[in-house]
Every structure is written in C-alpha cells, then in structure tokens.
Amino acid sequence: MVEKKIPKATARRLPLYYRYLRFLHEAGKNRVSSAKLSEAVKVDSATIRRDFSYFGALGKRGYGYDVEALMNFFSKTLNQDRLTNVALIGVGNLGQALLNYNFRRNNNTRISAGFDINEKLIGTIHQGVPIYHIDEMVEQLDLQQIDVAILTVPSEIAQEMANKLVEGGVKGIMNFTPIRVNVPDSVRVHNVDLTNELQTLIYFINYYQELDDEEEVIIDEETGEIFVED
C-alpha cells in the first residue's frame, strides 16, 4: 500500500506507462531503460524516474526496469486485477460509438449497463450491454455494484442525471457534457471536452508558429499554464 500522496500529473501518466509496458511485455521484451521508455511515451526520463521514485525502487542503475515486474506493479496499482464495470448515460452518437468500443483493450474495464429515455433502446442489448430506461438507473447501479459512469447526455440535463448517479453511490464520473457538474467532495468528476480539446490543439499550433525560435515554451506539469521565456 503507497502511504505517500501522488501528484495529480503523476497519476494521470500512470496508464500511459502501464500500456506501454504491457505492450513490451507481449513482444518479449525484458527490460527497459527510462531513456526507452521516455522516448516511447513522450514523456522525459528525469520526470518518469521521478514518477517512480513516489513508488520506490522500481528499477537497478544500470540494468533498467524489469519489464514484467514493473507491468504487474502497475496493473496492481490501477487495480487491473478486478473488474470495473461502468455505467454509460446517454446511448445517443457518441454513447454508442463508446459501446462499440467498449474498452476491448483493458480486460479490467467493461461498460455493463446503458441507460436512455429513447424507448427504441430501452430493453435492447447493444454490443452485449442492455439498455434500461433513465429511471431504473438508481436501482440498477446498486444491483450492479457500479462505481464508474460516463455521462454523454444532452447538457440540459447533465446536472439531473449527475444527482441520479451520485443517489446511486456512483464514486467517479467522465463527464463527457460541456457542463461542470455539481456533485459532492466523495464523488470525483474527471470532464472531456472534445470541442474544448480542439480548439486548444489548434490554439497550440498556432502559437508555437509564432514563437522566435530564441523563445522557451515551460507548460506547468500541475496547472497546465503556459510560461515563455526569452
């Protein structure tokens, strides 16, 4: 059990190192040194060794990282031994898009249960996930045990359904609306905006054109602010 606390950016990269990892491991492949790992996952070698360093001794100076044994660390660490079924509210476009990926991937993380208002849908299985009417939701989260639900509902109502959730005992929502959702300090929101991601993916290319090549670009790891200095 880790007793220190891990930094928000931190955390976020831990599923990027453990996908990486899991990939190494299926090719054969048997260590790994920080500078491939680095150049793999676009992430500088100074910043993984210190990732790591809040989890202890994870590799030796001069031999690397034991591929296997740092991918079973990982997947302990994201709790990739249990299964987590999540919920999906909204089987609009994007709702169904999610269902026909559903994460095939990750062995760990299925979506086990949809819920809409569209009477088409209600009572239909889709991609093997049946799809129950919004007002079952609360009931149905607690027979099924779900922690996890993506929210992809129009964002009139997004706020709505987030108290439904949190009634049911929902502990983590993707919120996939263009609306900050209000829910309680036990209940945490992670927010994906596309058209937010876009923009500032455009944004970026633009402004890095512009910079003099004498010019430094320093983005805060923790706050995502952009620092330049001459």
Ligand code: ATP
The other form holds:
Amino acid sequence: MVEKKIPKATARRLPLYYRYLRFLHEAGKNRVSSAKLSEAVKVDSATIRRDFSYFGALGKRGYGYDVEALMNFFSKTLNQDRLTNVALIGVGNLGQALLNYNFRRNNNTRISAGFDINEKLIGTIHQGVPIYHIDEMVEQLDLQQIDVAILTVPSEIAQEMANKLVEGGVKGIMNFTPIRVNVPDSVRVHNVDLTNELQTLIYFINYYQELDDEEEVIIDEETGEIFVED
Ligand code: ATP
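With the form predicted alone in hand, show me what the form predicted in complex with the named molecule looks like.
Whole complex next, starting from this chain.
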C-alpha cells in the first residue's frame, strides 16, 4: 500500500471539511463550489485546493465538488466508519458538561466511560455513560479498547493521570487542564485551555482597538508572540 504523508495543518482541517460536507449531504445538496466551501469553513480556496490535492483530483473545473463522493472519501480518511470510544477522566463541572454534550454531532465518537474518585459519582450512569472508580481505569481502558481520553481533573493531578493513561495504553489525550503534561512521543496530546482561549480573545479585542491603522500585527505561529510593525 502506498501511504502519502499529509501536512499536519491539512490533517487538522479535515474534520472541518467533513462536518460541512455531511451537513450539505443531509440538506440534500449534490455538489458544492469551491467558493461556497471556502466561505462555509472559513479557509481560503487556495488552501482548500492545496489540501485536497494531497488526495488526488477530487473536484472538476466548473463543476465544483461532488458532496457525497467527497464526504465518503473524508469519512474513510478520518476513520469515521469505526466507532471510537473515549474515556473521560474527571467528572466534575467541565467533565459533566462534556458528558452531556457527548459529541452528538459525530455518530462515530462518544465518551463511553467516565472515571473519578468522588464516591457519589462512582457506580452511577450519566447520559448513558457509566462512571467508574479511577483505580479501575487502566483495566477498563484495556477491556473497552479505549485509545483516547479527555482529561478534566484538577491541575495538580494532571501529570499523574497522564502517566496512568499512558500505562493504560492510550494514544491520544485531549487535555483540558492548564498543565502541559509530559508523555512519550508515541502519545499525542491536544491542549484545550478554555480560560486561556477566552483571555486571548479578550486581549485581541482590546489590543486591536488600540492599534492605529498604519500598524500591522504579526503573530509568530510557533510561539504565539505578537509583533507590531509600522
Ligand atoms: P471542573 O470544572 O474543573 O471540572 P470541579 O470544581 O467540578 O471543576 P475539580 O476539583 O476540578 O472539580 O475536579 C474535577 C473532577 O476530578 C471532580 O469530579 C473530582 O472528583 C475529580 N478528581 C479529583 N481528584 C481525582 C483523582 N485523583 N482521580 C480522579 N478524579 C479526580
């Protein structure tokens, strides 16, 4: 089998494309122009064309893209045909919000087990999801073949829980704690710091208002540092 490497930035945009294509498909649309797609997913058309080019010629000039064909293609690429069970570590306020949400827009991904130390929660079922004692985590991850975990525990124990998750064989951690956890290279961590995101948004709003029109803001994508150029 020939495997082609695609850039990480492209891979990150695939769920975005897929979700919109599914929406179009459910709305009975057969095709979509690249301009429409670009507007909907807020990615410029040149980037979309480049992204799609990694997968061969998926569109036709003057016709746009075939919604169903493209959706099926991305579905396979994103492994949507396979149900992915996700573990939730820490069923506090944020954890329970995620349990209630349970990624309903996506049929193939769901939280299937929650873990906590709170005796009031252990043994209960929330939104159809059983909550286990944290000591059962490693065993349940193995039994339920769970590769992905969401971390919503207090910061102080984030690293300890990450170690346990690694021990349990997970391949990916979605880390909602503000702590940057250390894991082996074989495990992927995505950090989602909601407080930080909100603060950054507020900072941007205030900052942009103070800039005069001549100045240009440049952001270093790697470090997040902001420079101002006249
Ligand atoms: P948040 O909104 O961050 O979830 P919270 O106030 O609901 O906040 P936290 O103190 O952040 O609760 O804890 C989150 C959850 O993690 C709680 O349900 C708590 O019982 C659980 N927790 C705390 N320590 C552990 C641990 N050692 N193992 C597993 N779960 C834990």
